[in-house]
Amino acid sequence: MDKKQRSIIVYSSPAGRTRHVAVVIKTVLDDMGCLPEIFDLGEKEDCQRLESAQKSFAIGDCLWIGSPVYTYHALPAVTEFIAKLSLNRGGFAVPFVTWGAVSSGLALYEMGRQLEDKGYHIAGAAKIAAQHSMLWQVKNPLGYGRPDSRDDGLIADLVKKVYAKINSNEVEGYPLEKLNYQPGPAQKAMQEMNLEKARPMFPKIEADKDLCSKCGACEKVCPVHAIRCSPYPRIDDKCIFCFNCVRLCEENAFKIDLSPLGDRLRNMAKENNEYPLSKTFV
């Protein structure tokens, strides 16, 4: 391994599964003496610190970004840093999605799509089953104990290939296309759906001010910000429905049920019959 290669590796993880992967990623790249750098885009320390870090960004360098799905894409905080990226001709890119196991929707396409556009070779990316973050209050939620040690070890596989492709001066980007895997009758309802309008198909986020202790914890976890204490939560529009603030309220102060979703998703599920759960492409 080139050790002036620079390994960096971005992520957004609201309920803690991509984090997993991308941890995964660099113990990986550690193991062969890469020394990655590692930035969380829901840490505002990891944003100021990347921030620095992107304008050395050179050719030959490898960027590893990861995203969940939602809504059929990847987060907002995911494409809009790979929008300002600087154009890069000669850099390597790996994008990297967990989904719920209903559907991985156009995310890896459109990821790779951006990165394309920013000059990136796309070296490889894979999509990794994960355990449906809306489904906590259920028995057996979709994807239940994703990632795993099988996904650990795609993953795992996938680095080596990677950085295997990456030194044997193979320059040629993985065909596009391919990641574009979603069956065409689908893709027109996948484009047109977004965060946006799935709002109104989501329970109003409110704190039941005689459980809540004001404690601050809701704002905290928040991984886009959206929370202001004052002193109660007050929550605005850049919410994504995580329901971080309502799985992590030790009060319980929000009462919301999801678990009539369960059903819905199942049913999704089959229809989509998206298989397999994970898999990498390289």
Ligand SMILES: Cc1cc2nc3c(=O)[nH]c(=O)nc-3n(C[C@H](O)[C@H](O)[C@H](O)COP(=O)(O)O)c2cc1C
Given for the second form:
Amino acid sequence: MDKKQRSIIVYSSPAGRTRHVAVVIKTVLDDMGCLPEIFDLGEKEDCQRLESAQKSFAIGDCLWIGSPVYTYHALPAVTEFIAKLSLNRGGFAVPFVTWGAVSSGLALYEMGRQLEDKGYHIAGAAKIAAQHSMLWQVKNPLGYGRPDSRDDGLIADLVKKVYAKINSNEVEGYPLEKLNYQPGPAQKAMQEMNLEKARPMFPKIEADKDLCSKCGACEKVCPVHAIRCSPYPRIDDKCIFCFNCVRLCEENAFKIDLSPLGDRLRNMAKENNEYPLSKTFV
Ligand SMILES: Cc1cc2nc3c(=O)[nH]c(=O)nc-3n(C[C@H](O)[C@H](O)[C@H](O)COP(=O)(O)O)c2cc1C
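Complement to the form predicted alone: the form predicted together with the ligand:
So here's everything in the complex, that chain up top.
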């Protein structure tokens, strides 16, 4: 590397697929000698470190920012993080999303727009297919086995192209409109739907007191700190329905079966017919 810009990777990843992509980015950057810093928005300590790190984001630095797609959009933790960034005219940013093969929605475009409003040049972007995180109880879920080694290869290629671009002093950002790839008629419905509006459609997450061992594991795996165990878990409105508490409870105390959703989401995926599943933009 002939340039001394910092590389910062920030992500939210309740079920681990976006983290996988973030770690691939980090590994490639490590191999290139870039020494990236990496932050998980679900970890309190990382958020504290990030707060001081972001004060010194500078011209030429590159921010990699990743989110899963939830009801067509990026997670609030990610959009709120971008909203709080200081203006950095001349910084570079690469938004990336993982999605469960139903629809990658508007997340990438909206993240890109937010970053441009903060002065960042979009140096590239990626949407990467991933196993749908609501479907762990279903056999052969949507996105099964993704991201796979080919996805990892796409990401590695993106990282190298982005750094070649930055080092060639090409300051022209990637045209944002190209991230606005959803067909017109679908866009309006996607704009109108979000996690808040979907809230009443999700099952109530409540532990069965006869099964709950009061171990507190659910509180620890909640990425948005929405659970307090005193001694039984109580879940507040910060819940984003990642279902980590349900999926990771050793006693199966939440007794929620999401498998009936499998067919509905599969039909939605067929209707949307979004291909290719994984794509980089650079
Ligand atoms: C509440 C919720 C909403 C989701 N909405 C979408 C969606 O709109 N489109 C889609 O393709 N996948 C959707 N997914 C699947 C996730 O985007 C996908 O599994 C992602 O890779 C999860 O990332 P993570 O493993 O980093 O948490 C949703 C998952 C959850 C839990």
